[in-house]
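Given as structure tokens, the chain that follows is alone and in the form predicted on its own.
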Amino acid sequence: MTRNSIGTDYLQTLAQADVGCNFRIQALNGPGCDKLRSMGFCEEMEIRKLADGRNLICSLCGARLALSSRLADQVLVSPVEA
């Protein structure tokens, strides 16, 4: 399956997402999205879910963030495959 292949059923919030997997932002989609931009969020880069609760924490670009939960809610993340 190529990334052009995935449809809107791989599609999922980061907040949904499981600890411990790598996935592609798809999307930002929400209120947040200039904010998640100015962050350095964007569709098609790589990011790694850390740590889940009332604030989340990734990894994307070498660099850990933390997220609030409202704001993961407006990343669309497709898995990336191994």
Given for the second form:
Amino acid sequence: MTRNSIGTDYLQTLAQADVGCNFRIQALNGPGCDKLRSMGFCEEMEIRKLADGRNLICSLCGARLALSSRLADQVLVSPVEA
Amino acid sequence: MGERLDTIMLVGNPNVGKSTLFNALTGGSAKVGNFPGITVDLKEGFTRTPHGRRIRIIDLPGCFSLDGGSPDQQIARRALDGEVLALGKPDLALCVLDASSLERHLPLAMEVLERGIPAIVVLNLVDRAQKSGIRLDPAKLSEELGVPVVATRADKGLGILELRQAIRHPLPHSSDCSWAAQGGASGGRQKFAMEICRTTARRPEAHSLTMSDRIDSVLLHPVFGWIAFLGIMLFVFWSIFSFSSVPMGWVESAQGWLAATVEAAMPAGDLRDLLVGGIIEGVGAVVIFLPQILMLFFMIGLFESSGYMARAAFLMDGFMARAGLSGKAFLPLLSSYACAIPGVMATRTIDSAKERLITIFVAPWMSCSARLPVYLLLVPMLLGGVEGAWTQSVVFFAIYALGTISAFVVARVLRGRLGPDEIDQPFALELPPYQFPQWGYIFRHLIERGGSFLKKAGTLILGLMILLWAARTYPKSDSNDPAEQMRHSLVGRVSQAIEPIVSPLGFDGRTGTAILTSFAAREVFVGSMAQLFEVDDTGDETLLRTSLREVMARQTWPDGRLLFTPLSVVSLLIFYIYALQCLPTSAVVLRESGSWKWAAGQLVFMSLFAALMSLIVYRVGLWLGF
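The form predicted in complex with the partner chain is what I need now, so please give it after the form predicted on its own.
Now the full complex is given, and it begins with the chain already shown.
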């Protein structure tokens, strides 16, 4: 967890985040952490949420990934300034 | 002593083009798709360096890391660590990366380099990276990683020459892994990958919607996506039966010509009867379905190659969750419609061990292509004997749906009994960009599947047909009456013996014998029925099937009741939907599950369930007055 310098007001899970917005990954926290890392999720990466639902779709480093909302709940993100 | 053979292993994330690169290097025909997990086993091929030295290339299954416990990850890890005895330790690893998503794919390459294996990093799919506006710097990347880096576009053969130059002797050294000092855990690797990608694979700042995103906005839409999915599935089933009619006509003509030629060239007798009535008619009754089987494989190849398969898995995840499965079970189950063997093997991409076992268990209930000949014979008997009517497609759809729904119900029950996974495995899947199918590879795969089917027809089915002909011809009776000869023959005696067992299901002894012969391979049923009901070979397969149906429709029980009523035909169809009549499938289940109990339990359960359902349908139908 690297949340020291981040205001918790700005943190939300990827599952809660709005569709169509860009976010920065601030922390990965939960039992699916290793799986997320092996798929390329990492702190400081920029991510865009493309679709919501039981499984959401996001764009990460040019790749489109479908994630269950349970996994997305373990990705903490903060908005990226436009 | 011969020259020592160097071994090169291709390693990388799923769907980065390893199999395409393998084919480009070896001239081989490894199956290529646009769906994660196409390679689920080790593939071996050979090539030569520019100096003519022969080297062995091994294509490993795609994996995100070498730490995971899924079977494909374990295979890759064991192969790289030299634990696969037949291969030994690799002399060189080709770390294949998707150049358009380096940040995500570099950590696996770094993990390989940390094992001290000499390596070359292959930046594949450079065209995709260029389209995304990424500025690649392979020279700088090579400097950072301490190994050679080659940019390729394997599907077009670009960069292959440079790669061949790079793998010549002396092979590159292993990397000093400068990042390892910063902490070798996956987080440390990922951070280092991010750092070096800032200079070696710079991305444009603004996110832009791609063509795939626009297509996905329709195909993954909660409403339109499902309409498209159902439409595509209906089109697949319709096309299998309609587009195949022309090539089936060619097979019919060839068979008719062959039968007529043999009849004209040989005097009447047992040998001619064996060749025409036993072999040409029996084997031909199976070979005629080759075009439909190929069409099914073609459609599945199209899905995999275009990128739609991953979307279908995404859509189906919610639906399959009701059966205790995930969207990842969709590919194995869909593949099982063509053949349960590749379907069972494709379950290796499923992370959850329990879900994998359940998928293996229910996969044979997806009606495979070997059942098609049986359905094509029986379904028109419910529709006034007419083949090709639209109602036939509807009945076929219902048959496939019944097998599928039953599989889901059993999966749900099994999931409840096996309990949840020890480690939670939530759904996660990469959606590859849509692309035009790679026709060359699809057709190569079709040729391979067609060859395998014909080999089976020329060996197992041919052998069974000869045995069946002998059993119905001998011992000879003194009578010239064909019915008396049949009763006197071995088949007649077996039929009489098993009739009390199968008659409660609505079948007579001959039908029971045909079912028995089809336990080795179910497509044998049509040929067996043609022999057992002594249908004259007209040389035309459609006419043969029509004649067989007409003969079957005239058959009666000793008390004068019709033998094949709509109810008994439905009972027979039900039996074939559920019975596991395929010994090679049981062998693969044994290998994949590693459990005799699982493989034997599946065979016994499915056979008993088929007989029980058939019995219930027939008895309840009679009780209701059908």
